[in-house]
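Have a look below at one chain only, the form predicted on its own, in structure tokens format.
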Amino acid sequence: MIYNKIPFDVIVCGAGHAGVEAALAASRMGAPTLLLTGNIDTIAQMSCNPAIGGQAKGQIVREIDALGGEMAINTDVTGIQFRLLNESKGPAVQSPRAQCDKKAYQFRLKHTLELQPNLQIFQATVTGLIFQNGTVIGCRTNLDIEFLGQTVVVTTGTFLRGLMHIGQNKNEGGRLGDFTSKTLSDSFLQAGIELRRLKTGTPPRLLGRSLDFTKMQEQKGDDHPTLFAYHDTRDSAGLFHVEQTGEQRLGWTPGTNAVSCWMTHTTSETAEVVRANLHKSAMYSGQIEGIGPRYCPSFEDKIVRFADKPRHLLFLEPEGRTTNEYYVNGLSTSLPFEVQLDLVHSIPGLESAQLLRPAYAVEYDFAPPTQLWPSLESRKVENLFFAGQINGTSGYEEAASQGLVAGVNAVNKVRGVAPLIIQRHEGYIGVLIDDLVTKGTNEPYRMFTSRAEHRLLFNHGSAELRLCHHARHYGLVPASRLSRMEEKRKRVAHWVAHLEKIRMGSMTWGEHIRRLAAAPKQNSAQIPKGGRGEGSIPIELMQESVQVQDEVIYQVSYAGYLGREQRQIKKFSDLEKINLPENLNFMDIRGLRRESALKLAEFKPATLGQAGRISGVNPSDISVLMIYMRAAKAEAKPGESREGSVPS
């Protein structure tokens, strides 16, 4: 049967991270919006470490933040541990990290979306979809439940084709003790849309109780905690507030009543035990084909990868305040069962660990994301949306921004509107989804500081300040926020050019604080996070809030490095705003190598600059191209508007 003779606008088919993000971003649009799950319980699961952020990671988070999203929230409310990564560094690479109680995160996350407006859930696992003239129209179910939609957004996480692998044991399923999608991937390959295979994988859980915390180093989160979501921009008043339904949804106040992580070690005996059983692991033995991530590899890789390492460290990490469970990082293994028991009891403090779960690793299918336009729209399949896992990357984090930009771009499909695009510029979404629709992935991808060639931009606390135009284009926050957000914006601008104008002696406030910045770390400590000290910065700077004073310490102690950075900006800008026509015939223009035009003809490169990062296209094919464009327009009509139009 159709559930729906009016189409919903958008379908979003998957509740992992990716999937809540879409649906929110979408349904806080004014959409009407369906989120179909294979199970309503397993909303927003933690499949793997009960940890949000990290490098890249948590600037991500403050990004998706920014943009409206729920993740930052979600976190700062169900977190039991915060820390500042990178603190002795500066502060473009300091990135916010949590452990989240587990259990919390998922369930306030599932209440959020039960309360959201013009938001429904149904629980039912999307079997294939329904195509009409080369466009997507809605989706089928395993209940003979058809549903249609103006757009989809498909977010299926590690569930297409799921494979799970314990030495020689093979489990069909996205996760452990859940459901595989076989039948969907089907649709994809009738569509023309290629599939390839990945895998990942996840270390045992152990109860808490039969370890030994004494032979472990305690790691305590940081005394003055950094949150994710922009708490100055919010009303606080709204945090807990109980629902129009009287609901209350789940959570406490930030950074209140931390838990510790703990630290060890594997031995010598440790790494024999791998090497002893490395033939019995399903990775060394043939069982997987997907190709697992180089960054965070299994345990028994590390091994051979690694073999002159007498050690390597281990984080027991607890699940939640109300449970017993901890999560090993760093011993994720496809070994079997029983050499997984003699892996863990060689570690110290874990001489007598009781397994809740194995450790395991899955493959999965994955469409290449070069497959994709840069607002995540499939080439091949008109109004069909791809984000998450499905795209090739690793994390909630890169899932949930993908997802949250994929749900905007439905909407602004329908509507027809001009899609959301983060440039490279702005913040590590936009790195992140350009390298994968323009250089895809053959590996599970992973966000890191370094992809970013603008990265100093990027500091944690200046995402609002970069995407704020983005929320007010697409109306992502309330009016409110905005207003506040605008506001910041201002203030910092304000500040940081009155401090280059006005003296303190003989110097600039800028300079002083220049000079601050450069002295030996012993001498810099007058600048205190969350306080500054006397004579530091202008009192009047000391009015402000922190946040305010933070951004502009930033932008004016690194001045020289930024302005260098928007130099390099402007110098290739021109670049992104140069369109190609799509169906341009690379293979005609003359003086273009052979070898760039297959790779722009595969890559259908919307601008300029696009073409220019795919790799094996040089500097010299992107000035024929430019030459060609030039040609193009001075071939045009008088008066005649050209797409793809090069500046003289």
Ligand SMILES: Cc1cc2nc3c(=O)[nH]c(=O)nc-3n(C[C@H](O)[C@H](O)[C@H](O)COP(=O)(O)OP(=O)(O)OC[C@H]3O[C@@H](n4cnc5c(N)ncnc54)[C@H](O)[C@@H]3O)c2cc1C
Second form
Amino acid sequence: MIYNKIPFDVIVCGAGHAGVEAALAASRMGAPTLLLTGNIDTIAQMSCNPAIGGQAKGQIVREIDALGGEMAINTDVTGIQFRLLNESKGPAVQSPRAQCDKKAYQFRLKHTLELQPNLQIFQATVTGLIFQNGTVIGCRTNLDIEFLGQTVVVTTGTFLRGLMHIGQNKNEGGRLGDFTSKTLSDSFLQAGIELRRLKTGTPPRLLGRSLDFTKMQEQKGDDHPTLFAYHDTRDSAGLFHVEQTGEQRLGWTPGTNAVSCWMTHTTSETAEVVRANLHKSAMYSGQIEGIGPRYCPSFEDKIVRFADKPRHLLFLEPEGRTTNEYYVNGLSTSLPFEVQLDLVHSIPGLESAQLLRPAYAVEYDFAPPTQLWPSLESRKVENLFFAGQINGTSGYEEAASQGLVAGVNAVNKVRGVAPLIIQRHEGYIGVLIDDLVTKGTNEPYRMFTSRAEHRLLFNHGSAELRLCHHARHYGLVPASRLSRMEEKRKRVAHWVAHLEKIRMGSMTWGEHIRRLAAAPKQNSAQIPKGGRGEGSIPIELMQESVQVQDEVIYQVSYAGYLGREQRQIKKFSDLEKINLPENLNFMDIRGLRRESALKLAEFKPATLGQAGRISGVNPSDISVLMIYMRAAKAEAKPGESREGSVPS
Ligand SMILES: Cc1cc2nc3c(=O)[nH]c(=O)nc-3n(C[C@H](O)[C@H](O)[C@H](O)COP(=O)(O)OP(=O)(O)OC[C@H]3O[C@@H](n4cnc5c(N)ncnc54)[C@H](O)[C@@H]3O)c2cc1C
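Please supply the corresponding structure for the form predicted together with this ligand (the preceding block corresponds to the form predicted on its own).
Whole complex next, starting from this chain.
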């Protein structure tokens, strides 16, 4: 049967981290939205470790918050341990990270979705897409119910032809205990969308009461937790909306009643177990064809690649407050179960450990993201968007941020509005999507600070200031929050300018703050969570919110570097303004190297800036293109409109 005669504006397939943000973004923009997912009880399940944030990822979560997404606040309200990574270093490289209660995280997000106006959730597995004249118009499901939509956002994660490996043992599924999506892959292939294979893995889960914590080192969270959501710009209803409007109070006061993680390490015996059984690992016996993440290797990979390292650090991370299950961070493997037992029991504190779930590897289809426009819409099928792990990424934060952008852009497509494109200098989300659509990926892509050429601008405190113009333009946050964001921006700008004028003895306050910043160990101006020492900033600045103080001190401390970044951005932004017509025939452009022309014809970059980031396209090709575009503009008759344009 066909469920709806009037198509939804947006149908989202899959309620993982990408799907949830896509559905919330679209419905919060006022678009009638449907979220279809194979199992409503696994909404926003953390397939791997129960933690959000960390280097670069923590900044992404803050960017999601600045754009009206849910991941940050959901982490704050369900977090059980918070740590600011690199706290002793400068704010440019600090990142918040939180351990979450895995089930509370899911339940709160499910409840958020349930209460969201304009959003309908339904449990069904999407078995195929419905196409008409190269455009997607809906979805088929395993229940023989069809749903019509003007746009479809696919966020099916690791489920497309998912195959799990534990040694020689194989099970179909996107993750342990879950189903696999086979026919949906066929649907993509029929539509001409290329698919390839990737793999990832996860460690075993252990029963806490079978562990000897006296042999491990305790790792506590921070006394003063750094939360993810911008609590200073939200009103209290925005902060705890589910808790206030829901039928049941969910979550807890952010940052309270933290739990500990525990550290132990592998031994020479552990390494010996791996070496003796390497041939039985699914990875090493050649059973897995998919490519795994280099930066997050399996334990057997670590033993092979770092053969002379005597031991490897492991973290025992609790999965929640109301469970005794522990995640063993650092012990991902696809060795057979009986080998896993020996491996685990060779580790101090884990000698009698009971395994609740085995470690395993999973391989799955992904759709190479170079098949997407920067809006995350498919180049091959109109109105079809992709977000999350299906685009070749790995990680909850990477998935959630793409989901948000795809959800917003699906609505924009329906409304005929230009898409939300976050530039590379505006945030990690911009870098992530630009890397995916221009360079693609051959291995699971995760964000690192080193991927962002302007990372100095991406301190975690500034995401709202960097992105609030997008939030305003697309109506992504409530008006009350927007005006607080804008007020914050004004206060920061005022103080940054003012401190360079007002004097503190023989120097300006700006010079004084920079002097303190140059000696970070002894100065209190670097303390990120308030409590600044006397004389480190003017008393009047201390009256401002901690968030404003932090940002002002950051901008003043690094004024020289930040200024240089801004000048570089300005230089390159001219290239970003030069749009390339969609139908430009690169092969006909004289002077363009043939291999570059082929690459450009394949990727069809939207701007000259994007063309320059395609691997193999060099600066001389860009000069040729620029000359060509100038000449084309000059040739165009006055008044004649062109798709591409070159600023004079
Ligand atoms: C075993 C394993 C290990 C991992 N290890 C790591 C790691 O070490 N580090 C790391 O950063 N990340 C890791 N990840 C990846 C991380 O879990 C993902 O990056 C993240 O969850 C991706 O989010 P997503 O929303 O794209 O997809 P998912 O979270 O996978 O969600 C997909 C959703 O789509 C639904 N779905 C699937 N097919 C259909 C269908 N046909 N119809 C309807 N609904 C459907 C599913 O039910 C699910 O709700 C691991 C994942 C797995 C499975």
